[in-house]
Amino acid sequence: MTMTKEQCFEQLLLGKTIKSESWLAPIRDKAGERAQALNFPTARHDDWRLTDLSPLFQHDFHPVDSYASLSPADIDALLIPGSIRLVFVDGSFASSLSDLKPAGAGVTVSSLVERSGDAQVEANFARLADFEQDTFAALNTRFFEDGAFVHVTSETAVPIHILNVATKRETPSAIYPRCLIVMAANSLATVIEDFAGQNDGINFSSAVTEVVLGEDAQLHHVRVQREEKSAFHIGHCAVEAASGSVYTSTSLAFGARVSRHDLHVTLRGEGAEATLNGLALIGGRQIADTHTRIDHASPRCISRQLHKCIADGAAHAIFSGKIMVREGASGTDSAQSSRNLLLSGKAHIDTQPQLEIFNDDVSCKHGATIGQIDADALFFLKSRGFSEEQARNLLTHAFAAEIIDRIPVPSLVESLDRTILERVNGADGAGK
């Protein structure tokens, strides 16, 4: 069924009513009002002018009214051995597929709905994600059914894996993954948010994550978007970092017909640090858009960012990264780099590194490159016996691996490394 933009949006607004606790009901109501007032963004919105959402509007998305029953074998290839695991199927918590036993003292990992009434949930839920200005965050806040809640008060070496699986259904489905991460002072953890699909399903996932870091807390936040090539994925992540805290993000986009990730980090306390690593590896007719904003709101904060895009076929990759330095944020140290690789003459990459500086006592720099595989490196490998295709694939893999290797979970690095090799070798036709 072909839809107009207006019909698609009206259908999303007909999402099912979710019973909520008294503290959450007013938030849902307000989010619904804001979603209706905002509507879908258009090319007239500066942040969306490069993102073609028209493929999304062609589908009639319905709320999920029943849930697939997956077995452990169905998700086995996605599992991280030894991790604390929360699994959600089409937005609903699957307790039978989850494994919370590795969570020790000082680590709370649970369904968000099950923690309703928790002081940390009520104090932080919907506080950072700006649903009043963002249509997709508003839709999520109005219609999410369940989500993940992570509260860490100590140090844990066990990775926390939040696996969101979208299944193929008779009609296109709208799914709203939600996540709230609260890191107490002096805590340390690694959290992996994983978005996967099954059987070439046509789904629309609107995901929202909020991260709160207390003083001197450290979080490595890994985000893997590997949904089906027929899916649509819009993600919004908002982070607030207190004094001395360290937030490290590694965000990967492999899947979906159209994907977008908005990552907003506010360095709220003096001496806070943020490191953002990103990779989009796409082909065919895929569109992958990454928008980041690092807000230096306090003195002597540090930020580092490296984002890479690899585009093959007729794919379109977009990166927009803004560094903002507030008037009182003296001693800011920030660096941003956007490096991009075109693998075909039809692929297209737009990159927009930006600085907004309202303070003279800063060290800020940024840079961007877009190019093809280095001819000298290609010649060198061919002179050592590699075919041209083998040499190109090896260089492309090395370009992507620089980001993957920054993930502090060896088993996940190994799994993602295989995914990259399959993609660059054309095993899934991504670059065709």
Contents of the next structure:
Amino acid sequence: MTMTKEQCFEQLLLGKTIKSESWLAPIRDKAGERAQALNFPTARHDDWRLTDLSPLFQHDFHPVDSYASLSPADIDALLIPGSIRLVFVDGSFASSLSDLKPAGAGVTVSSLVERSGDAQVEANFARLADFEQDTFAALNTRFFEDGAFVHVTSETAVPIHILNVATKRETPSAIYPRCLIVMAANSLATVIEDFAGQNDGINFSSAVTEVVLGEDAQLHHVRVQREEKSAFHIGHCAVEAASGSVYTSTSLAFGARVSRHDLHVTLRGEGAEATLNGLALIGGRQIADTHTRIDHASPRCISRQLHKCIADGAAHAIFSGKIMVREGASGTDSAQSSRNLLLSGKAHIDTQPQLEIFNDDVSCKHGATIGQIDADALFFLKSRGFSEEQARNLLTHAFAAEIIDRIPVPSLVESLDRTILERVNGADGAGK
Amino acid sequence: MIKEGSKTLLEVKNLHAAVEGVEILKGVDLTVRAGEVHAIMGINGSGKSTFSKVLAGHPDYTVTGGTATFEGKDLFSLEPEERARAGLFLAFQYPVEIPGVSNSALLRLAYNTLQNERGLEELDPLEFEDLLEEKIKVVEMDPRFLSRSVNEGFSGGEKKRNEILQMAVLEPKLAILDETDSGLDIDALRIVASGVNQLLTPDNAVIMVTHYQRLLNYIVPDYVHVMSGGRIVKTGGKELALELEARGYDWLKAAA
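Next up, can you give the form predicted together with its partner chain of this protein, since the form predicted alone came first?
Entire complex below, previous chain first.
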């Protein structure tokens, strides 16, 4: 059934009835009202004018009311050995697939619904992810069923893996993954948010993640979007970093027909640091859009950003990165780099670095490049016996590896590396 | 060394080549047999670098006439990678940097591609490490350079040594060294030259393309060819290089 944009939105708004705690019910109601008022963004919204959402509007997305039961074998390829694992299937917590045993003292990892009464949850839920101006954050807040809650009060070396799996259903499904990460003062952890699908399912995942870093806390936040190429993914992540804290994000977009990731980091306390690493690797007719905003709201904060897009086939990759320096945020040190690789004549990449500076005492560097595979490097490799295809794949892989290698979980780096090799080899049709 | 009856590796006849429609090579003839060291000298713009790139198959250059056979095969019917697999090697004048590809991974992949071509066993990373340990001695390279990205942040001398390391690993039948001496200080030049000398056997050959005589003090050529105006205008023994050093190139231009 082909839908109009209006019908698609109406269908999403129907949602389903979800029971909520008394503190949460009013938030849901308000979010529902905002969603209705905001409706889908249009080309007139500056933040959305480059993102073609029309493939999304063609589907009739239904809420998920009965749950597929997956076996451990179904998710085996996605697992990170030794990690603390929370698994959500179509937005619902799957305790039998999860493994919380590796969590030591000082680490609480659970379903959000189970921890609904937790003071940290009530204090931080929907505080950072602004649904007033964002339809998708509003839809998520209105309709999310469950989510992940991570509360770290000490230093932990065990990675925390939050795996969201969308299954193939009879009708296209709307799923609302949710995640709240609270890092107490002086805590340290690595959290991997992972979004995957199955069997070319047509799913629409609208995800919201909120991250709170206390003073001197350190978090490496990995985000892997490897949904099916028939799926749609819109993610919104809001981060607040207190003084002295260090937030590192490594975010990958490989999957989905259309994907979008909004990452908003507020450096709230003096001397906070953020490093944002991003990679979109797409082909075919995929669209991948990353919008980031780093808000230097305090003095002497540091931000570093490296975002890479690789587009093959007739794909369209978009990067928009805003750096804001508030009045009074003296001694700001920021550097942003956007590097892009076009693998085909039909692929398309837009990159938009944006600086908004309300302060004199700052160092803000930024740069962007868009290029093709370097002809000299290609000839060099051929002169060493590599075929054209091998040489192109090696160079493409090397371009992507610079981001992947920043993930501090070796087994994940290895498996993502294999994914990239399959991609650049065109084994799954993402290539030419 | 010149030996009667050695196998002919490369035979170039009346080679013409152009870049962007401008003819640079205007009838080059050259025969290289196994065991020989050839030097091709000439001023900038004489066509000597073009000659090396045309032999390696650089896509910017078009062959407009003449022939080249490599061990009897028509060289110009082969893709650059096929030429490499057949045993032709070009050491680049300006080696490229490849961020994200480690030197050792590049060498192993290239080595295994050739092993495959030759019907020999591929080496796994551990076996290859042992092989590399021996090969880096040829160019006196610090093993730390192996784990770094190809040529990234290398000095000029380190890049040239890295080219010779690739030659040591790939063991080509014919190596063309394109201005390998340019930009090298005397120590680096000595190391690079000593590396090349160690790799010379009665079965392979080297063509050195150079502007200056000084490399030839370290790698002694059997033949010196002078290129001018896209042709080889004079061929002699190693003493010709000394004469060029003393008299310059002008007298040959006049002769041509």
